[in-house]
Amino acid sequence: MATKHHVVLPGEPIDPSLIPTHPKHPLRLGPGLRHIPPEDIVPTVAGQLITNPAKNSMWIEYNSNRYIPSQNDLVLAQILRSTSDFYLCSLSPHTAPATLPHLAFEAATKKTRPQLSPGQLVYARVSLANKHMDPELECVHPSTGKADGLGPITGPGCAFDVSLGFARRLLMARSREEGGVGVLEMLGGEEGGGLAFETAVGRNGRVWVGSESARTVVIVGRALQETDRLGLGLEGQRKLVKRLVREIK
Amino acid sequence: MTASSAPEVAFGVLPRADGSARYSHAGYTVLASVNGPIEAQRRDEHAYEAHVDVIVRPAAGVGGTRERHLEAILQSSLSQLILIKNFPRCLIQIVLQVENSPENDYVNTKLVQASLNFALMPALIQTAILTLLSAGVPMRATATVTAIAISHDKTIIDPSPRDVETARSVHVLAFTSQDDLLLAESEGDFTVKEWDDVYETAKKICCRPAPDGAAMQLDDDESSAAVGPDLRQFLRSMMESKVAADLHWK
């Protein structure tokens, strides 16, 4: 996949041997770049640039703490309030509320729409996002009409929150290969003795776990954070895990 | 002179705030937060723009006419490098707070209220900038500010307190990472000559090309004329270790 590593600064030229051409796939721009026509490509945040030649694609890899919404990106919501035709949701602390339209869950009709009351959490996906507009979500894939692991989110249990670069690494396909994060495989397997628990990872850096047992809870909520905070690796994240396994009782 | 201190910078000091850093240079100690793009206040909302909300706080005591003054300076220098089209209706607030300065106790500085404090500056629009970058809002370039006193036919690059108040004039001299003139303020007597040496100076100081092998050779003899620390390369080394340590899991 990514080849080397390049550290950019905000404007600063990239040199074009770095753009990867591809003869049949347009040039895809991810987080981080801009396009100023007709040929620039400048960065706009300090990161390191990344580019994969196969799908002919390139992006700055940072890590931040406030959530800008972009399309497609599974979020943790939480319910502000209902109005006639959506539910004002938080994706984060003093942005404008996005918008969740009542009718956007499964099988949902007028009659039979989720009763969702303040304070709930939501996982969802975010259906718009446009500079000029609050965000918008879904809890339904709008083709196929599923939920797709989408929708209020019930039982018992607790969020936290995490950065926005921990959260895209354990959204990562294979989080422990590529992410680097192992932790919730561990809770789960023989160096957290196999704790049962559940996971709702939002891209927002809010981390939902839920679980039966409320040591449960906080065992993988403080595992997730401490991992973050101190960028463990795996070997730091194995230990983590059997210290706080052993310490809460 | 106390002022020809290493730069240092600390980043996310703060674990709440989006972005976070602790700069100090030449005496001055500065500590701000980041946080943006977030919901405006109706009043200071833009249809078309992210309102850029800089708050000074100094060293003692609540903020007067001067940090006013301060507040409008950056606010319109660092407006001109975030791209602030990319989020309309929003608010990027940044707070700056003084924790340290080396201020001169023989006089009470709080008298001369019409007066910049120019040794100030520098440090203060140094940290905003390593802040913004450390919260991830995205800017159009860096930049890199330099003051400069010029007393007696001699020129002092980052003066200290007592420098800008014997010194006949005082430049504070910002360029972006494109060696674009970004911010230029005066006070004092000075000619236009003056000025241009000044600038040339400020210029050399703050767009002080990478040192990457050849060109460094040949630049030497010029750049040991130009004292004060490589700014530029400050800002990358510190960025690149930035990036490295949250990028540890690659």
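Keep in mind that this is a model prediction, so the values were computed, not measured. Residue numbers count along the first chain shown, from 1. Compared with the form predicted alone:
Two rigid parts of the chain turn against one another between these two forms, and the hinge residue out of His35, Leu170, Trp208, Asn65 is Asn65.
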Given for the second form:
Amino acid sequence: MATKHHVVLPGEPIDPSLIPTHPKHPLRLGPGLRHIPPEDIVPTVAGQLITNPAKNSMWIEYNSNRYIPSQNDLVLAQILRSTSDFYLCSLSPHTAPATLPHLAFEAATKKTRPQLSPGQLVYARVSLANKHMDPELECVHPSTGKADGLGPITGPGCAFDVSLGFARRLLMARSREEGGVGVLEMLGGEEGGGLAFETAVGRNGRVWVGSESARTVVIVGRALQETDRLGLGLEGQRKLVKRLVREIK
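Hand over the structure of the form predicted alone; the form predicted in complex with its partner chain is what we had up.
Lone chain follows.
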């Protein structure tokens, strides 16, 4: 379970007592932190220091209008164009285009690789993030070579923009308990009348909502954006879901 600690500022040394340790897992640094050899870990942004002792990880929780790619982030990217070896993808309006190699898909070869068109959405993982290089994406697990849910987005649906902080809360393993976001569960449960839909949440502030019903897509998208914009708690989210299901026919 994640534990919240102090508010930190860029360049401010982090107290060693706040850095988690684990007998088996190496320390993993998430967004907002940088390792300066040999032992210093410093924040690159202002925000709240979050640690997860179980996974031996730590990161800075902050809300920004500009997405900065970090390794292992799950993102919803849009294809811009194709070159001879890779696709150029947009992650956000203010982020440098990312590269997605043609063979970075499950079982892809030069003959079987996906043929993606400009404008198409892809759910991918950031495999390389360096301030001196453009970010690189992949749609396979680096260890198994399996897609694990990554790849081109297909089927009817629509992408919606949310804040970066809200996207991170949605991506938490226990988003309701740790992030205070239960709106998706409510929409698929009794409060929402059992709406059938699927989602792909990108750390870059984009959420794709897929469903055979256009009404469902609109309800889910509006529920996410209004929960984010209004900063609703669980009770407020429950009231919002009931209102949207009642109003949107």
